[in-house]
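There is one chain below, alone, in structure tokens, taken in the form predicted alone.
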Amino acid sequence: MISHIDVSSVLRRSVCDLYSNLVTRPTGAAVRIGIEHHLDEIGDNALAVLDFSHVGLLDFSCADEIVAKLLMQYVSVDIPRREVYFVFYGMSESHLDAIEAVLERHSLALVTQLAGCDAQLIGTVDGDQRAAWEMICELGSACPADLANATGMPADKAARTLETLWRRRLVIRQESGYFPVRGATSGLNPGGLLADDRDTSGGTGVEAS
């Protein structure tokens, strides 16, 4: 299942109508909190497109409130809290700055997308990595032996490297193979989760309440 949730509404339904800024730790928790009780709704193995494209400004507080409390719910080594990935859609760069902030103080990594506009990865990740992910996306989809023949990687090292994106919630893992995490802007089915659910694309859809 794919779902899009506009940020900015859940702000408004959790905090003030009046409001379109992220500021300060408690607005960024009750945006969080609003966000995950939506993805509790929404199935054990799906695809939320987060978009920012309404909020205004974003501090640093919010962005580690919203950002990368939720993203580390999902990336768990341990206990992951389901198989669920994430775009983060309509981002500007002011909102970036905060965002990539708060990646690199928790060695996360996650994938931003606007339309009509291919995929980008920020955040923590090491070269082999971003070379795994950077070929999958080229290639649509990949197992093991496909990411080794196209990059020269060894077998066990592509694994290895594909297994981390995936945990890391980077690429969705199905049984024919791992495939990027991207929206349905693009055009292209990630990994098979656009067969159950709706159009995520000009901010419509699902929005979280």
The other form holds:
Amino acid sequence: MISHIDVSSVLRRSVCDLYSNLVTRPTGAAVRIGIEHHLDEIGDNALAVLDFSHVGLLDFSCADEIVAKLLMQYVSVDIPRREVYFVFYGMSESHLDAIEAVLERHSLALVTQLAGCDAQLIGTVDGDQRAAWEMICELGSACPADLANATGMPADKAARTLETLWRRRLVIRQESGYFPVRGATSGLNPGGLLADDRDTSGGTGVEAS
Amino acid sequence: MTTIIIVPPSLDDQSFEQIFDQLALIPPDEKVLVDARRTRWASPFGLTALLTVAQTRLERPALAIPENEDTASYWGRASFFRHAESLYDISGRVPRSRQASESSVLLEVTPVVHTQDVHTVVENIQQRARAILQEKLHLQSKVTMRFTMALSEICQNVIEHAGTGGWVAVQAYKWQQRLGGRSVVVIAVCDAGMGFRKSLESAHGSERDDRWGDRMALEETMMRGVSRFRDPGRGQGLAGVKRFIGNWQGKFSVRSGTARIAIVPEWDQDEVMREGLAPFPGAQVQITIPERMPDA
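Next, give the form predicted in complex with its partner chain, keeping in mind that what was shown is the form predicted alone.
Then the entire complex follows, led off by the chain already shown.
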């Protein structure tokens, strides 16, 4: 299932309907809790497109509260909260400034994508992970053997790298292989997650696509 | 007994040290008269710090406002009197207040007490600053956003660390003598709260080595991103501000307690660190962003 979450709508509903800027930690915490509430409603295997298109300013404190603290719940190596993947959509250059700083601070990474553009990986990613992720995007999907063949990486290393990318929620793991995390705007089905789409919006700024 | 504090004719972050020096000699419960009659000019730092001075006094102070009408008028447009009237017994003719739309001030003196005040500051500066920052300072829109991010982070520091409210003001200038006539925008954020040293001590304890003091507290916070919060995500705000200031050849100074630290660009001659200043509560921050030259 893919769920589209308009972050500015969550801001207006959670904090104040006059605000268009994501600034201050309390605001960030309120918005994150609003997003988490929606994620709790959309099931255990989902892809959330967090849409920042209508957000004016995002400062470092708010980026830490929303982006870093949200991701950390789902990329835990031990017990991730649930299998939820994220695409950060509609990011401006100034949004990326704040987000890249907090990703670096927490050694996190995420996928960002604009309409009609290829998905991009930003944050802390080593060379093998980046090469594997880019190859998965090029291939559309891959199992470890496919990745090993395409990159020349030893098979066991390819398997470990894909598993790491999955744990970091940067690729989607399905029975048929690993799929890139990217939004529906690319026109690609990210690993069958569209299978049980349903509308959970109810006018709350969240919609399934 | 009332002690008279003389305000220098030109009041900025450097000359304000004269006021801190005078105040350090007077017990906080003694009445003071802050005499600004001869003052002809004040920066955002001067105006916001004057308000914090009143907040440190146990006996309500008096203020003699500038005799020069243009000066008093500017202080009025900057909303200084609106806030000073609740803190000082004012003598002198306060100019009539004008609508904000008549003001040439980028951001009038604004209190920063609650989280929503930061939203107000950011919304106001976005509405009012775009034309000035982009047309006068030739800042690209993405830089305007980073400037506003810096403002937001500094204001949040007051709410999270000062333990009391503070004040913010922003003004754009054309520096006729300095920087070859380039324009600058100056942000000042001042509070009379606990200051950097006490803020860190509140979490990490005061039992430190002999070097511990205001200077080291400023160095730990500004240079090493230490925060009183143990959350690893903390400390990024000031780090982000510092990065932006460095990239844009700006100047960033923080005075807290008895020390002052500054990130000094090539165009300025200020000292990076000063110690042994007259003690004053809270933190007083100033950021100066210069106009980018066309070939820069």
